[in-house]
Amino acid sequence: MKLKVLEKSIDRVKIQLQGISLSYANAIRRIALSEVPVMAIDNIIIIENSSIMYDELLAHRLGLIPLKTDLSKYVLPKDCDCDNSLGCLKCSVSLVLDSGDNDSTKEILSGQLKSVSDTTTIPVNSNIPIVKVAPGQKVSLEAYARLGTGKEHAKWQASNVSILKPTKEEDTDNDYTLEIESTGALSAIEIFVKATEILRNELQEFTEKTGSLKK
């Protein structure tokens, strides 16, 4: 198999895969969509919420805010030994949101969500609307983000991935192009590399298990 990077930026990459089957290309696509882990808010503790938005809806909105993720720093909760529902420094990041006191209507944006335990795990975009508060209203909360995957919930989906088949003039059969568009939690190339790493590990595990059947 040969790889050729056709386009590359932080949030988008287009990679031509030469000499592979469609099923293999689709396996990479599926893993990039559903198995590459990223950070997302999963638990919140409401200290005060006098806005018109219900706590549950506020939690849902916070969960869908993409967070920059450093996979070298954290493990999935299932691989952590902390046995804590809110996680620990190895598997979670704590953030706080405090709208403060106000005497006029204002919009609370994602940039006001501050990371406490790791200042690199912050919203990808600081201008995502969360909630509006009227004079005298306030929102104050603690949030806990953890690693997860798209097969658990859409909030942990790191990217959108499509497979493009070159035209007959461009190439031959068994050449496919993967186009990965990141949410910003990871770079597009990181998602591709992690997806191929996961696929390699899964194939190795499958080979080992089938090999044990012969014994």
Contents of the next structure:
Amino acid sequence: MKLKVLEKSIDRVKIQLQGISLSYANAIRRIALSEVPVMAIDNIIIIENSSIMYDELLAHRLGLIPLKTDLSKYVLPKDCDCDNSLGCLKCSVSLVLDSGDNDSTKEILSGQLKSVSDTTTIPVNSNIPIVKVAPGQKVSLEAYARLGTGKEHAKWQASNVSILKPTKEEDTDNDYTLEIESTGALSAIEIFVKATEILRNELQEFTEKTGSLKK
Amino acid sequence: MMKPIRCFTCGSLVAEKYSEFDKLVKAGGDPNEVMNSMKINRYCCRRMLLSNVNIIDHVLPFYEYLNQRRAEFESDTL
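With the form predicted alone in hand, show me what the form predicted in complex with its partner chain looks like.
Then the entire complex follows, led off by the chain already shown.
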């Protein structure tokens, strides 16, 4: 088995996998798409919204903003021992957004979304427009971000593009190229490493289960 | 209503690129070349920028005027 990184940047990685069967390589590709957890806003408490955008639409836009994720700090809500619907410090991050008063029409950007409990979980880019408010209109809300997977909702998809193809024209000697592109929440290489880790854990669990059948 | 945050098809972030794209195109740039230079390569993401209409910009002037009228009305009654 041979691994070779052909291209590497923060949001894109191209890896050549030699001596790995197609099904195994494809499992990594699929896990990168749907099972690597990332942070996204999930619960929102709207304190005031007098903008012309409906609460639902505002909530949807906030959910789609990719947040920088530190996987070592948080656990998935289903693995957390708290029973709180909004989560605890181990499984969620709270953020606040307040447009304040304005004399002219202005755009509210993702940079104004401030993290309360953890300053590292912030939007990947501070220039994402969320809503536009006219003078006299106000938006004030509390948002709770949590880890989730792409299976549940596309906003939790760690990689937006994950492509597997044979390195050479003809598919003969188990030589594939995996291309992963990230939304910025995790770096592309982190997604790849996490995907293999998840696959390993799942296989381990499966082996343990089948082992218990013998008894 | 406003600039879409992510591409509908692939899910990559497009919202933060829109203002730069808009500025360069309004300055006379060719949309095709502007998108190439901004490294928006897939056609799913390219149509997100090309086909977007900011309806919110058509609606907000009414609220700006409303606010202005309200201020005038308040100063009249005082």
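Residue numbers count along the first chain shown, from 1. Computed from a predicted structure; not experimentally measured. The term rigid core refers to the maximal set of C-alpha atoms that superpose within 1.5 Å between the two forms.
Student: Quick one: once the rigid core is lined up, does Asn160 have its C-alpha move by 2 Å or more between these two forms?
Tutor: Yes, the C-alpha moves 2 Å or more.
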